[in-house]
Each structure stands twice: as structure tokens, then as C-alpha cells.
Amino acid sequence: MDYLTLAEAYEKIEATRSRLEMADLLVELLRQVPVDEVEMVILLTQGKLAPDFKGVEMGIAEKLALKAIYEATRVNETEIQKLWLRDGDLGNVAFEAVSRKKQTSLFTEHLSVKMVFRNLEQIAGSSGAGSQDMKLKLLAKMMHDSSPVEAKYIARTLAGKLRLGIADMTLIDALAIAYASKEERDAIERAYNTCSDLARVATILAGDGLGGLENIKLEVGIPLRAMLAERLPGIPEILEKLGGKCAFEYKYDGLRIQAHIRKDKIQLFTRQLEDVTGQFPDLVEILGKSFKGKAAVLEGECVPVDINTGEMLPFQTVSKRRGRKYELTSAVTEYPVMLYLFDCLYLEGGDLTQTPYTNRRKMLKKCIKETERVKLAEVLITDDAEEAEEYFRKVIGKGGEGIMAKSLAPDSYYRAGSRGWNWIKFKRDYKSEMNDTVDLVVVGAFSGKGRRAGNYGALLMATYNPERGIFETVTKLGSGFDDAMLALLPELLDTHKTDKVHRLVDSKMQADYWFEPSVVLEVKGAEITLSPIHTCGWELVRKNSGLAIRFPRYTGKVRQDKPAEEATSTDEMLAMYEMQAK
């Protein structure tokens, strides 16, 4: 397949806010892909060359990219150094250079989608002497082979900002209609689900059809997408739905790791489905002394500790873990960590995903011997809403964010990658009529003003509309911000400036400065009211009105954990205000 067809079918794409039309789109571009590109198609339009969970990295850097449209094209480098100032995005560098690109050579090469994948494979994986000269020259060639699109679409990849928008949901939508039917979406979204790998999936479903799918099972070190839970404003609420009786599990504030045990190896992943497996090896050891089997998936928090007093420690503690490549050794011992484990989703060759919480919970229990480290989740099993309540206040009272409320029922099942209403959290602010925090993404910021001139002085926040795949702004964030995070705000966000408001932003607001919607901060509010300048939930509410977040104040929490798509919801906002008004 020609890389072009590809690259055009982007431009389509991009050009679109629309969810229906993005996945007609899709289906028309993977109705021309033969089946043994499906997998690159997949990987490349998910802006990746790999699933995320072998943390595969381009690893070039932007000065490199700059170099090479340099090199491909011959335009002044002055000239190209202003084109990246104005508004940051490679692919726009190297769409005006390539079209005014001097002819440098008579010899051309005709680019097809495996011609550009092996490249950007081999430019990946270069490390090295000589792997800086390497990855210029492959990066020239195929910059001077490129058309203007084509160049565009490359260097965004390299980037790793592709800019079209297309969540996974979207693309899967597009799989069902181009190789199955919408009745059988459910069924793709289920493997996909499994294996976390949306690639495989279509290559299988391309190849073999629907039926090919029942062979993706879960596997000892391909992690499943994590299970999510819903939101309730109170215990007797939590137990009508949940029948009566049910769980109630110690939320603890840390980083969620899923587990996957071998007699010679362990694997750690986050919620994102991260390898960090290399920046908790003291997790990784008592974890190995802790578990009784062969093999396992286990669910559970890391959470941070103080050694001296056993106090549990704020999640941002445990986040100076992360991304650490050096001083790992002083990092362990100066931020050491506990893991409680909550879940049982594999044993010994057994899926347990399909079988009822209790039955997790029993086998959990089995694997796992307890020690100073690696302990399992507290838990209370009860049908009375006061003993529910005064366990809930002993919680809050040793430090945990709240419970996590765990069905009991026959189909309490672990539903990889869905939120419902098998497991519901609880996490109430007494003092506030906004009955839980919220993880919002930035979409835009304001100039500051006074102290905060030169930076940033408030953020605009949005949730995510699934259904309409738009992110929809529901407040202006200034509060809470100490001069430390103040300071980071740049270093977090201009690497996802646009030069106006991003497609996928719904806004009635004009900001001074628009972002790719990447960044999800916590966010806690005195009460949901409606407004007529924000987008959340326009007019579900009343005519000419959304919803909005009233005294907002950002918790110092930085959800490294979650992508933007997995931020709080506008159907959650709206459950809030409709439970807040009650």
C-alpha cells in the first residue's frame, strides 16, 4: 500500500471533529489495506510502533528532525527554525519545507506504508556509536522522498503526535463495520480488552474473522486493560445497587500495578499498561518471596511508606519513582514502597476474569503469603450501611482516598478495560457538597497576572464525551497551585501547545493558549452548577446552559496515570449534579 493513500486518509481525518464521520473514514482506508499491513496501519494510526506495553520509543530528538528536514529539502535553516517557533509542530515544519523543497537529487524512491514502517522500526531501535548519523540519514531519505503530506505525517510520528484524535473506541467502531458488522463490535472490544494490543486484534479479525478472536486469551505477561468502577454519593446508595451486601475494600492512594508472575519473571505494569517493572525492582523481589505458585496476574496498589513510623505517604511520593533511569539504587531506599494486592485475574493456567469476586478474592488469598511489604487489601463484608460508614471514616482517618464497594453477585466478573457497576467508589469530601474529586484534562491556559506574570495564571478544564469522542471545558483552574508546581506548568504542557483551540475541544471560551488534551490534573470543587460559557453536558441540563465546577482547586495530584480518554466523563459530571441536587 502506498504511504500517500495513507497520509491523504489522515488529512481526511484530521480535518473532521466528528466521531461517525472519523470511523466512516477509517473504514474506507482499511477496506484498501491488504491483510498482512493491517498491523502497521493499526500501529501507525495509533501513532505507535508497538502496543504501548513494550514501550517501544522513537527516541529522536527534535533538533535531530529539524536537521534532517534540513538536509532533505535544502531550505534555509533560519527558514525552518521559524517555521518550529510558530507553532511547535514538526509535521508542519515538514509539510511548508518539503513544499519548497530545492531539488537535491534526480533519484526519488516511491514510499509504501512497510517501506516507512521498517524505517521508523530501524530508527527506533538504533542505539549506540554511529546511531545519531544513522537516524539522520533514513530520516533525510525519506523526507526527500516524501510529498508535502507525506513528510507531515512522518515527522508527527516521530514526534509521536500524530494530532487526528482517533481514540481506540473509534478505531474499533471502524473494525466492526470494515471487517465484521456493528452487532459484533462488543466482541472485538473484549479481545482488545484481553490483549491491549488493538493491532493484533485487527490483523487477526482482517485475516481470520470474528471467530480468530476466541484465541486471544489472557496471557502471563501481556497485560489486560484495567477494570474501572463508577461513582455513588453514598453508602445506603452503593448498597441498593449492589443487592444488599457487598465488599467494601480500603482505597489506597498509590499507583495501581498489575502483576504478571513467572518462576523467572516478573512484570510490573500500570494502569496505562507502562512497563516499569525496571523502576520498582525492590517491588519485583519481595513480591517473588511473597507469592506460593508458578504463575500469576495479580491486581494491586503500590503505595509509598515511611519506613520509620508505617504511615502511608502521599501518591505524589511515589511518583519521584518514576521515569528514573539513574540514582535508582538511592531511589528505592529513599522511597520505599508497599504493595496491596486486591485481585486474582490469572492462576496457575486458569483465567480468572470470568469468575465471581469472591472467588478472585479466595484464590488471592491462596498465592499470597503476607508479609512487612506485600500485604492484601483490607476488606469489609457487610450488608449494614453504619458499619459501612464508621469503616469509611477509619479509612479516611489511616489515610486511604476512601473504599472501593465490590459486587458479591454470581456475575461480579472482572470486565477488562469497562467502568461498571460491579465495583463502585466512594470517596466523599464531608466538608463539601461536591461529592468527590475529578480528573480533568487541560485544553487551555490564561496569562498570569501580578505573581504569575510570565506563566501561566489559570488553566482551562474539560471532561471527555465519549460518545461525541469531544473533550468539553467544565471550569477555569487557578487555585491550589503552589510556586513549585507553578513553576513545572510549562515544562508539562508546552510540549502540547497548538496554535488555537484543538479540534476536539469544545469551547465557548477563547484561552490565550490551546492544548493537545493530554494532561488530567485532580481537581476537587465546592458544588457542580450550570453555566452558560461552559461546553460540559450542553443543554442535558437546561436550555443554553452546561455544567461547570464552582471553586475549583487543583489537589496537587498529576494523573500521570491516566490517558486524557480516561478522565472523569461528562455523563459522571452530570451524575454528580444530579445526585448533588438530591
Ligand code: AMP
Given for the second form:
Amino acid sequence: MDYLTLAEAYEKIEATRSRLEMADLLVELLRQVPVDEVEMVILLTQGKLAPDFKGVEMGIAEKLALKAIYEATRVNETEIQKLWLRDGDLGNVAFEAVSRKKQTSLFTEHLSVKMVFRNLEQIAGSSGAGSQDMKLKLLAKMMHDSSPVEAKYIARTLAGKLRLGIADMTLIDALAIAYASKEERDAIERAYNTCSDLARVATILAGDGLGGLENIKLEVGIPLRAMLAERLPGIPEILEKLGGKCAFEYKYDGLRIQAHIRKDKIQLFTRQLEDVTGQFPDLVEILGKSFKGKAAVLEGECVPVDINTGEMLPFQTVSKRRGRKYELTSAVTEYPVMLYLFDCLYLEGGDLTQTPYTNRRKMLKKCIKETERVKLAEVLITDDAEEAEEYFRKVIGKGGEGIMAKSLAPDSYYRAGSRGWNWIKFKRDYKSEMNDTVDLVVVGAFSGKGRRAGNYGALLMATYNPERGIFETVTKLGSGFDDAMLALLPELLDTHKTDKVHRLVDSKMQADYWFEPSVVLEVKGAEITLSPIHTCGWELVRKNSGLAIRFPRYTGKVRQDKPAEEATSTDEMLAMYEMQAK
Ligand code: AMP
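Please could you give me the other form, the form predicted in complex with this ligand, since above is the form predicted alone?
Entire complex below, previous chain first.
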């Protein structure tokens, strides 16, 4: 298939905000793709060269990309620099420069999807001596052969910012319509949740049809998408929802880890399926010593501990292990971690995800020898609300985040990739007026005044509305930032800057700066009110009003583990508003 067909489809997708229209455009595209190119098309559409867990980094230094654009077009370098400074979007620079290219060469080659994909792979995969030169040549050659739209999306893909705003769920909608039927959507989503590789699912679907998906099974070494929890405001409500009796587990505040264990190899993945094995050599070692079987997939929370007192430390300490700047060897000794295991998804050849919770816990107990550093998550099974309240207070007293209630029902399966009532979280903040902290997405900012002059003064925060596929503003956040965090804001936000309000953001406010929805911060508010200036849940409660958070405060936690689409949803805000109104 021609790359131009793909680029033109992207151009149309970029112009729409409607998830339905996006899906229609994707269906139209998918129907033209030959089976052996489906994998590449899906990956490119996700802005990737491989599924996340394979850790293939796209990125290219912007300087090199700008140089390649210059080499290919010979548009004046200061002009190119000017274009770049205008909105920091390599795609727009490439588009403009290629459009302005004076003479068209006779020796251009027609770009195919296959060719572009292979070239991108080569660019991403090369390192060491001579690699810069090779990258420059390959990219300049592609830019030289490109039309403006092709150049735009090649550059954006390389920059790791495709900016199409297609959520995986929209791609799944489109796959269902193109290759099966709308009714089969759930089966496709389940296959995706099991292998976390939409390109693989799509290829099987396009080649073998729906039946082919049965071959997608849980495998050690291939992470499955994490199960998520619902929330309720009180323990009696939780007990009622779970049939009068359930397991209450300690909710540890750390980094979720999915450990894939084989005899000779252990791999660790985060909740976002990033492979972090290399960052936790100590975890690999202690887990290897604790595990008594041959093969398993276990899940748990990795928590930093004080080596002197054995006490758990704040979650942020774990992130010290994750920065590239930090020397790993000293981090391992300075910030030791332990692992509290809470689930067993696979053991000795058997997929346990369709087994009830109690059995999975039994299997977990059977295969793990507890040590100082590897333990099973604490659990209390009860039908007594008083006893559960007491346990909750004990957890909070020890610095825990709250408790996780888990269903004991015969169908209390592990539902990969979805939020369900088999797990319900109950956190300490539920006790205050506004019942919970929320995780909000930064979509804009306002210039600082006084002490904050020259920096961002306040941030415009949004919830995510999955039905619309749109981020809706909910509050202006100014307090809770210490000097260190204030100084860090540009580093955190500037790479996401856009020149106008992002296409997927619905805002009635005019901010001074706009960002692509990406950074998620934890926020605590005093109350949820109705407001005519915020768009969260617009007119769901009252005409001409949305929901807003009063007196928001940044809690100090950047939710690096959450992608923007997993931030607090508009529905959750609405539920919290209703709970509060009660
Ligand atoms: P939240 O991040 O607030 O949505 O809460 C869900 C997270 O709690 C999970 O992704 C886990 O990282 C974490 N967690 C801590 N302890 C447990 C536990 N015992 N069971 C399940 N999840 C837990």
C-alpha cells in the first residue's frame, strides 16, 4: 500500500473530533490494507513500531530531524528554525518545508508503507558510531521522496507524537466493523487485553477471522493488560455490592508490577506494560529466590522501604529508581524495594485468569516462600463492617493508602484491561468532604504573577470523557506546588505544548498556554460544584453548567503510571458529585 494513502487518511482523522467519525475513517482505511501490511498499519496508527512491552523507543533528536528536513528540501535553515519555534511540531515543519521545496527532483522514489516502516525501524534501532549519519541519510532520503502530507506524518511518527488522538478503544471499534461485526467487539477487546498487542490481534483477525483469536493465549513473557478497580464511598456499600462478604486487602502505595517468571528468566512490567526489569535487578533476584515453581505470572505492588527501620517509604521514592540520570547501582542500595504480591494469573502452564479470586490466592500462597522482601499482600476476609472499618483504620495508621475489596464470588475472575466490580477501592481521602483525590490531566496553563512571574502560575486541569473521547476542563489548579515542583513544571510540560487548544480538549476558558493532554497530576479538592465555565459533564446535571472542583490542591504526586486516558473520568466525577449531594 502507498504511504500516501495512509497519510491522507491520517489527515482526515486529525480533522475530526468525533470518535464515531474517526472509527468510520479507520474502517475505510483498514478495508484497503493487504493482510500482510495490517500489522504495520496498526502500529503506525498507534505511533509505534512494536507493542509497548517490547520497549522499542522511537524518538529522534530534533536537531537531526531538522537537519534532515533541510538536506531534503534546501529550504533556508533559519526559515526551518523559525517554523520549528512557531509550534514545536516537527510534522508541521516537515509539511511546510516540503511544500516550499523549490525544484522537484526527477529522482524521487514512490514511498510504500512497507518501506517507511522498515526505514523507521532502522532509524530507531541503530546506535553507536556512524548511526547519526545513517539516521540523517535515511530520513533525508524519505523526506526527499515525500509529498508534504507524507513528510508531516513521517516526522511526527519519528518524534513520537502522531497527534491523531485515536484511543485504542476506537481502533478496536474499527477492527470489529472492518473485519468482523460490531457485536464481536468484546471478543476482540478480550484478545487485546490478553496479549496487549493490537497489531497482532488485527493481523489474525484480518487473516483468519474471529476464530483465529482463540489462539491468543496468556503466555509468560507477554504482559496482559492490568485489571482495574471501581470505587465506592463506604464499607457497608462495598459489602452490600459484593454479596455481604469479601476480602479486604491492604492497598499498598507503590508501583504495580506484573512479574513473568520462567526458570531462567524473570521479566517485570509496570501497569502501563513498560518493561522495567533492568531497573529492578534486586527485585528479580529476591523474586527468583522466593518463587518455588517453574513458570508463573504474578502481580504485586513494589514498595520502597527504609533499610534501617523496615518502614514503607512514600511512593515517590520508587521513581528515583526510574530516572535514567540516576546511577542504578547506587539506587539499588539507597532505595531498596520490597514486593507485596496480590495475584497469580498463571502457574505451571495453566491460565488462572478465569479462576475465582480465592483459588488464585491459594495458588499464590503455594508458589511463594515469603521472605523479608517478598510478601503476600495482607488480607482480611469478613462480612462484618465494623471489623473492616477497624482494619481500614489500622492500614491508614500504618501509612497505607486504603483498602482493596475483592469479590469472593464464583465468577470473581481476573478481568484483564477492564474496570469492574470484582475489585473495589476504598481510600483514606473518602472520609473528607470531597470524597477522593482525583487524577487530572494538564491541558492548559496561565502565566504566573508575583513570585511565580516568568513561570506557570496556575494549570488548567481536565477529566477524560471516554464516550466523547474528549478531555473536559474541571478546575484551575494553583496551590500545593512547592518551589521545587514549580521549577520542574516547564520540564514536565513544555514538550507537550501546542500552539492552540488541543483538538481533544473542550474548554470555555482561554488559557495562556495549551498542552496536548498527557501529564496527569493527583489533586485533592474541597467540594464539587456546578460551574458555567468548566465543561466537565456539561449539562448532565443542570443546563448551562458543568462540574468544577473548588479549592483544588496538588497533592505532590505526578501520576507517571497513568496515561491521560486513565485519568479520572467525567463519569467518575459525576458519581462523586452525586455521592456528595447525598
Ligand atoms: P488506583 O491507582 O488508585 O486506581 O488504585 C489501583 C492500584 O492500587 C493498582 O493498580 C495497584 O497498583 C495498587 N494496589 C495496591 N495494593 C493492591 C492490592 N492489594 N490489590 C490490588 N491493587 C493494589
